[in-house]
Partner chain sequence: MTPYVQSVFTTALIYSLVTMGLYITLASGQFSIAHGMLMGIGGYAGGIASVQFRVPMILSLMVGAFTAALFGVVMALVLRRTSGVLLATVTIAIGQGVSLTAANLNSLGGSQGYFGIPLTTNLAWASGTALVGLVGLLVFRKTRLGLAMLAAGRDETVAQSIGISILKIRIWGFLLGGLLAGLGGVLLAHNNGLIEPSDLSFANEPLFFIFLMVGGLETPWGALFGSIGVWWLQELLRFGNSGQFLIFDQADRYWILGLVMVITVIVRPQGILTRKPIVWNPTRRSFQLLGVLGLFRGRRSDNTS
Amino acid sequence: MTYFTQFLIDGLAIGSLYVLVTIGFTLVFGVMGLLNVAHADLYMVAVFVFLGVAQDLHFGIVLGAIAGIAAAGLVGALLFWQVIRRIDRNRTLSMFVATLGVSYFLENLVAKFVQFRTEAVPPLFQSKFYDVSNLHFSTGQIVLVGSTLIIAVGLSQWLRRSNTGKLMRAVSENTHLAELVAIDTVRIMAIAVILASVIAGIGGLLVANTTLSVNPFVANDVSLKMFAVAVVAGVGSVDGALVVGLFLGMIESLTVGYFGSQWETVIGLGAMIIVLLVRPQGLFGKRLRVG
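Taking the form predicted on its own, give the structure of this chain alone.
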């Protein structure tokens, strides 16, 4: 039973990564109808900018973290204004190909700068390790899971209660009607993309604080899980992304612990396929999806 509980604790940390990346993707695609395949790469960009500012330029951890998050937001803004906005959001395949190209560009650009190496990441803060009833966890894991819950729940409530969140839901419901009542739809979409990018940047730094390493192509594996979590949750459901992301992390942790790492992706994604066979709209799609 102790091993089972330990695997669940480790799985919460893994699932937090999926949640932090997926809720931004869900906000942009599910709520705003914009498909941004390059979203997971913003997580990687934030960490490498953090390394450059904190280590190479010697500005310290705090300024490095701020620069990393700001860089993710800036790249997200550039991506929106220079790529996403120029493509009709109803042309999903065109949006997919364009943002996929941006993803490859970002990955290979960063890879050239670091000579395709996996880089060590300095911790954002000193992490203590605890041993309670033979269960092991760290301060970094606590901060990661706690921050994930705060961001996911806060974003969900913000979409429901704030004026800007309500405007996003209105734009998602019907863009043309929103424009007829003088809603600046372009500005609202830009806010959604930038906010999602900032969340991805925060997630990247929090996860790197626990793994203490990053490579330029880390988004490749993360993107697959991002799509899977978003679809199974019901695209557009921030609450669903939180539940499904954490659940997937725990399933993968249990799989690695009991069956080996070679079954990690097979069982995790297999469970999601079974869910979609029963509920094609996703677990939370019918109740929470906007639009």
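Residue numbers count along the first chain shown, from 1. Predicted model, so just to flag it, every value in this text is computed and none were measured. If you superpose the two forms and keep the largest set of C-alpha atoms that fall within 1.5 Å, you have the rigid core. Compared with the form predicted in complex with its partner chain:
- For E179, a C-alpha deviation of 2 angstroms or more is recorded between the two forms after rigid-core alignment.
- Core-superposed comparison between the two forms: CA of V275 displaced by 2 Å or more.
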Contents of the next structure:
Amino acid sequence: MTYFTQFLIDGLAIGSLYVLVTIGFTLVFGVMGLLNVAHADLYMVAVFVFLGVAQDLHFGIVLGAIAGIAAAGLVGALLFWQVIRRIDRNRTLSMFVATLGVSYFLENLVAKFVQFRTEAVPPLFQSKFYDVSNLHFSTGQIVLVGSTLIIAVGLSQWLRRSNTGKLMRAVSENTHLAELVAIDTVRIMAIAVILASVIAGIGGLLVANTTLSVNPFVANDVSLKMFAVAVVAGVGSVDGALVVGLFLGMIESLTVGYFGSQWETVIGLGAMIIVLLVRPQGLFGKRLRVG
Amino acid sequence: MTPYVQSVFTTALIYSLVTMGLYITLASGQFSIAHGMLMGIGGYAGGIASVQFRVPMILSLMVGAFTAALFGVVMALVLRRTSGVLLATVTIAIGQGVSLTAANLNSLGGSQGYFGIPLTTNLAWASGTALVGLVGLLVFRKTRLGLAMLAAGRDETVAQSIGISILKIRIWGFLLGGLLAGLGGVLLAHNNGLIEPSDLSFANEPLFFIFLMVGGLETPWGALFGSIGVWWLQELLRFGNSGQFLIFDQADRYWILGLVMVITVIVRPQGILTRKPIVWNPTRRSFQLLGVLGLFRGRRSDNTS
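Output block for the form predicted in complex with its partner chain, input the form predicted on its own:
Below: every chain and molecule of the assembly, starting with the one above.
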């Protein structure tokens, strides 16, 4: 039983990573219908900028963290204005391929600067380790899970209640109709992309705070989980991403604990295929009306 | 030709087969991003056939192509309820999942890859297979099924309304894509002497898209010339494994390729080679290039919105 609870606690921390990356991805997907493969790379960019500013330039942890998050937002803004806006919105393939190119570009550019190595990341703060009746956890993990809940619930409430959030949901539902009632769809899309990028950046810093390492190609592994969570939850659903992300983290942690690490990926993949066969719109998704 | 030039051409032609597979799947309107995985499956199957059963190369090519095509069909059937961008998402995940599974199966050599495969691939095998693939595709485009496939690729709803079965098109798209990617995989395995799980992973996928998008995604020729051209560009940036080309050293070449693809997609979304001959208008083109660099704000393709 102790082991079981321990696996659940570790799983929550892993799941938080999935949630933080997926909510931004799913938001952009919902608003723009854009499969942004470069999304998980923003997570990596934030950590490397943090590393560069905080450690190599000796500006300290706080400035480094701010720079990291700002860099993720900036790259997101550049991605939107310089790449996505320049492509015809109806060419789904071109949009996807452009983000694929951006992802390849970012990964290899960063990899060149760090000589294709995995780097150690300094912690944001000194983690304390607790030991309550044989259960181990650290302040880093608590902060990660806590911030994830705050960000995800905050985003979902913001989408539900604030004016911009309502506009965003309108654009997500039907871009053409939103345009007809004079919603500035481009502005809404820009807000969605930048917001998503900033959340990915925050996620990167919080996760690097518990794993203490980062690698330029980490996005390839994170992307897979991001897609799985987004598809199982139903693309566009922030609440769904929160539930499914945490759940997937815990299930994976239990699988690794009891069956071995080779089965870790199979769980997410299997869940995704089953959901697609039974309920293609996802567990929390709305059925799309065609025509 | 020096051995170096031969080996570069061989690799480029191997990749061109996978890119042709990507071409036909995309042309049928199926948004699949798993051709690296199909290539790897072909490579594993062909490699195992060569090592365990010592079959001749031609048989091992068939085994690899058949296995990859079979896998493609299974994927098409399993995913028949999803389409568009969601289909793309899922194929990425399946590719990554298969790659990680291969890395964990000790019978396939684990993460070290499956090695000891005889080095039978040479320029003749690669160009012969690529030629067969290209001619096959060009002929296939003229058949009834090929035309139906291109129609479905243009507009699924209209194609369906004139009685084309989308499921059939999808199965054929994945089958042919898997077949060509599998051929490429077998050649790759026999070229390197091994096939690794990392060959199957999503990290390799952008390469094929770069080939296809730069070459042009309207004809099989685009896949062929795109692969050869971009692969030579990449070799040029590497400059024979040593030294520098202009101001770039060899670690720069990947991000340059990424940038080349992004710029191509923005400036010429249909790729360099299209079904119509290239119309070259230097003045307009250079203004567009300035526009990409953010220096000139010209007519944009999406200004209707």
